[in-house]
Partner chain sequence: MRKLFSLRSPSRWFFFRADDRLLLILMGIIVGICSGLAALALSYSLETLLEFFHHYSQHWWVFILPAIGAALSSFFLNYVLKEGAGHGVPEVIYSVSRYGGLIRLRSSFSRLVSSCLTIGFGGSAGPEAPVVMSGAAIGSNIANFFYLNDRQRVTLVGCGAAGAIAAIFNAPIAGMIFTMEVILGEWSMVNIIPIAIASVAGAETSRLLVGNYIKFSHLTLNTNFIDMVACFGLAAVTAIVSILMTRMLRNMHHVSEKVKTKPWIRAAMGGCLVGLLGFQVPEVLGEGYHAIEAMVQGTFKAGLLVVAVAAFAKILATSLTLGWGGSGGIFAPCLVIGSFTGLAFHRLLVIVFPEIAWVNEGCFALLGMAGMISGILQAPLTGIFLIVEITGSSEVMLPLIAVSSISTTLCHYFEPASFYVKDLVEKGQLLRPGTDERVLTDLSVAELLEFDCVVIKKNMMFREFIEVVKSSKRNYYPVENEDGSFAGIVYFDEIRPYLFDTLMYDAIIIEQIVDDKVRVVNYTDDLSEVLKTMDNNGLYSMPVVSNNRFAGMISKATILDHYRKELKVQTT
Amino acid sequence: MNLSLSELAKKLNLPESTVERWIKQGRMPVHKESGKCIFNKSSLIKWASKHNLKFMIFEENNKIGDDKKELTFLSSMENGEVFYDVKGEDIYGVLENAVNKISSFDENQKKDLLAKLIERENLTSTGIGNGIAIPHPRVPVENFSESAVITCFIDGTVDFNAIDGKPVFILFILLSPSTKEHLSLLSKLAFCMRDISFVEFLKSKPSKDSLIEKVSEFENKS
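The structure of the preceding chain alone is requested, in the form predicted on its own.
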């Protein structure tokens, strides 16, 4: 069987960079030839099972692009962006600077999103503890097809009125097209944030590739 690198990564629910590196290192029963990943399907399924990974099997006559991507913390992070040294003296300043960095939004969308984030924050803090906050609109984001997580490492820390009183060093801005997806994503993210080792990893301000790889490893173990 042969697939493109992106197709194989989707079937394994892993970042493309991780799959490509593992192939080069000989850690997977896969080799690349003329831009395609060549492998025996049954061998790869056994390998995936041995490494606690899921190999998503679709009907051969279905196009992979036609299959809806499963909502996970990982897929939502891949849909989003990662920003570093986001400045701000207080909650509103940090939120404004973070929203202004989102490249996929025009000025009107940024203005609308910022207003919704502030509205939600005025109800009660989204600081969940351990230096983490998860700002999000109270209602689904219009004209937004897939959930996304915008990761923002703050320049220093900011008092977010968090439940544990600790200042916040990182924001995960949740954007979802429906209430159902929002609640599911909120639950998945909160589960990851309860792991102290993962929180310590976040404090190192990892690159997006490293962050996505760590989330992938975490989700596959859970």
Second form
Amino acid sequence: MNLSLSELAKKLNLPESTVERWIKQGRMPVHKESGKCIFNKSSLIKWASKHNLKFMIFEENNKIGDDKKELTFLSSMENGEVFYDVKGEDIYGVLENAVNKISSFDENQKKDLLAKLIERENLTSTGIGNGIAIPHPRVPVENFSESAVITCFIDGTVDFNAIDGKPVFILFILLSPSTKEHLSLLSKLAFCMRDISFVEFLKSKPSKDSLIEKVSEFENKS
Amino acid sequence: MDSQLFHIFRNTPLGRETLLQSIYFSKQTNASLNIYIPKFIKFLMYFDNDVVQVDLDESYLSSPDTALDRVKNLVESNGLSANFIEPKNFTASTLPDIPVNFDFMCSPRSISDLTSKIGLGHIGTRVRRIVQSAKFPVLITTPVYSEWNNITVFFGGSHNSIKALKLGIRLSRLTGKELFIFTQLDGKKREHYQEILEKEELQKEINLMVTKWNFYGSKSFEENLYNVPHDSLAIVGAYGHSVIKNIIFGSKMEKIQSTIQNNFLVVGPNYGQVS
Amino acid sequence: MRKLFSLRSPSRWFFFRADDRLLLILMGIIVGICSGLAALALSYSLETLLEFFHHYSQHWWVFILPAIGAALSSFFLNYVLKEGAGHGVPEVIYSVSRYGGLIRLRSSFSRLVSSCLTIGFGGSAGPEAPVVMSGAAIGSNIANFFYLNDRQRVTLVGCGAAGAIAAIFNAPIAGMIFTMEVILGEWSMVNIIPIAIASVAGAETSRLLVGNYIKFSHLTLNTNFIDMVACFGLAAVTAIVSILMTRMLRNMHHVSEKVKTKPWIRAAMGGCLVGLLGFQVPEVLGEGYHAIEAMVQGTFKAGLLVVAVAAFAKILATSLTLGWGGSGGIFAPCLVIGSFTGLAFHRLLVIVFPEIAWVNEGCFALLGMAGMISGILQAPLTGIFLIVEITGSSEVMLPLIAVSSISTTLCHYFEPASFYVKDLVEKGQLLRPGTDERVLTDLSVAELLEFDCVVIKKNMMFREFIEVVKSSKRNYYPVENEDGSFAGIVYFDEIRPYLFDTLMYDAIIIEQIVDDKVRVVNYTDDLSEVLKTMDNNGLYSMPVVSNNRFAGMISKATILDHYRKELKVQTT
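Since the one above is the form predicted on its own, can you give the form predicted together with its partner chain too?
Shown next: the complete complex, the earlier chain at its head.
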């Protein structure tokens, strides 16, 4: 088959000048004819693997990277659910009730998640102040493809040992498949929580739709 | 990487004209100047599939003490800076190797023979060899410095002239100068040439960039050459359809270079689109 | 007609596309025959010329002949063909190591004619190097004609050299070994086969045209144990003579360069001196094969002193011829000097230990030749196989191996590089395949450029810069002036202390933290130089600047990455 020099170089993931020089020096089974690189596909693939190079000839239809949506707080909100009037006397009670409400989880998963959340809570409180807490597992959740934020408005308030000592009225349970996404989610959440007007808005216990609307406003701002 | 222009400095008034031409060219195309001030009468250029020995004529070596200052004066007074080539490798002790990874080379019509022979219809044998082997096009200048204000590509449908056309489009884009195409019909129809371009997927660019495509059919080639603007840079493929294309210049090329007095950019058979 | 032209690109034919070994073998045969013919043409015309001038050897003016020859050959090389001088082999090695064996077309006959003039008129030089040069140039140009690539061209250059040596000595193995050992410096299977075939073709050409004539086939060479012991002495002596000759040849160059005159006049002066020397010791004139024959056959009757003097006279004559501008090689003079040395050593042994029955003097002459070749060219295998082939017997093998290897080792101690590559080594131009220098020379700065750097402006505020830092992956930030020219580099390490100090955000502009004295790389810089600068200054990355503009970064990590790929591609 034949390709132009730049296409061939891209497929081999090498600089064009290197490929051109190797062809000239006769180091690869390709030869040039009026600007085109002509080669036998199987022998080139063989050559490439012999020299620890990759020849990505089938790459064209493979677009994993582009399909993936960019991770945003908004999309995670949409993935998760919103619960109102979650009951509970203390941290553990609230968490247990919250986890039990998650509809997409079976019993085992719920148990597992709850244990992880409590484990994290015992380390230090996840109450980040202003009446907000963000419970999350210490290690990423297994078998989990997309990040989700589960929002739980607590019935009344609960003492969460938060850093500023204020009782907590809302939980954002962060579930993410990797530490990297978790960090990015956390930083985006923190960005919103810094805004007093947003906190006030949360205290009004808005519906899921209006919550998401507000969040998307914030996303666009940043 | 910006384009590189290679120039061999000849320390004579004629050489000054050529250098001015190089300076003008690099100003227009934003190319950096690489100047070689010869210290030996000959040098080698190792191309991909050929090695060319260039024997300069004696005037290249005259008064070596003034050469560097003269070049610097000329280049700097035009607001440019030049890179001077010092040969690093020597095939024999008096035979330096000059690098060949340039994008253009500027040369008068002859670099080995007597300068008195320079005139219409004469291109020196060494210049021909360089055109034949080089990956870069060679700018063959007029004896006297003359600016060019537009570009004319000679397009005859051959593989080489397509390369010339692509180069013309690139230069026209770089310099912002008008681009004309000159086609001698030779009994074929206009559509024939347009089909060739469509095959190369050039049609769109042509419509966008080319000011005018002139077809000439009725008169002889030489007569039609009068229509080439006098201040135009002529871009020519060195070889056309001829079978013995690897040995001598094409007949069209010879006719053009012996008829019109413009600056030429000659595209050789090994020229490949670099970027 | 068009079809005819496609014949010129056989590498594109379907048949050869998958594997070019068959193509190379075919080409090797062609090249071997051509270079064999060139070699025969030279040796035939040399014989004719020497024969012709032999009749005049009694006249008084005969000393002027080498002068005329050297002047003519120098004139021919410098003015008719405009070649740079030199006896050729270094040029072949140079072009093989740096330019994929590209050699000028004119080289395929220039050295033949010029050396023929030099040697035919009585100058002391050898026809082998010119023949090797021609063969190599023929191979190179045939490769060009058929549009072969660099690797194939190098093989054909080797084929040419091998065919030439094989034809001139009627010694195919020596031709092959010489090429591998001296010209290519690499023993790879892909090369050996075509070169062996070319050797055979060259030798066969010579056998067809001149007859299968093995020079010293009827010698009896039964060496005893005691001869073996004597070999060690001989090896030491040949090593000393080799070093002497190497030094003499090189110094003669420096002496002659002090005479400021036209090259052909200089050559004539050298030739005159050789001619005068030839009055006293006629054996030094010409390539000297007659003298070798006489010595090996045992018909050279002169005593120890005369032989020793003759050896030194030959060294002097050769340096005078070559050092002053004559054209030719050192291979044949080496053989002559070697046989003189061997003979002298034998005479000495007979005088000191008259009671021992030494093997005949011809055997020592042969061993001396091998010792000299191994010493000067540092090519022990070439010496061994050449002698084995010109005697047509392997009886002499043991002492040969001993003499050759010891002589090479001793010479290597004093002269680390062989005569052929000495100049190249001094200039750092000897790039043997698979070596560090070779890999670094092939890689260029442009190939290694990294473009993922974010270029910032000099007048940027630190606060804006923090945003840039957030979104970039590198620890280096190239800075440019307002007009786009390169200003310097901001190192992440250096700004780390201020990074968390929000007070600084609006107090600093980039201009204040830029390092404007960074070392920069140009596109034309050699990679070995770049690496040396990095090592000496403890740098891991350097900016590449072209035309006063930032072009990209070059870093050790990328160099290593490409270096590995390159090494792998070059060696397997």
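Numbering follows the first chain given and starts at 1. Quick caveat: nothing in here was measured; it's all calculated off a predicted structure. If you superpose the two forms and keep the largest set of C-alpha atoms that fall within 1.5 Å, you have the rigid core.
So with the core overlaid, does the Cα of residue 212 end up 2 Å or more away between these two forms?
-> No, because once the rigid core is superposed, the C-alpha of residue 212 moves less than 2 Å between these two forms.
Core-superposed C-alpha of residue 28 shifting 2 Å or more between these two forms = Residue 28: C-alpha displaced by 2 Å or more between these two forms.
Once everything's superposed on the core, is residue 9 shifted 2 Å or more at the Cα between these two forms?
-> Yes, the C-alpha moves 2 Å or more.
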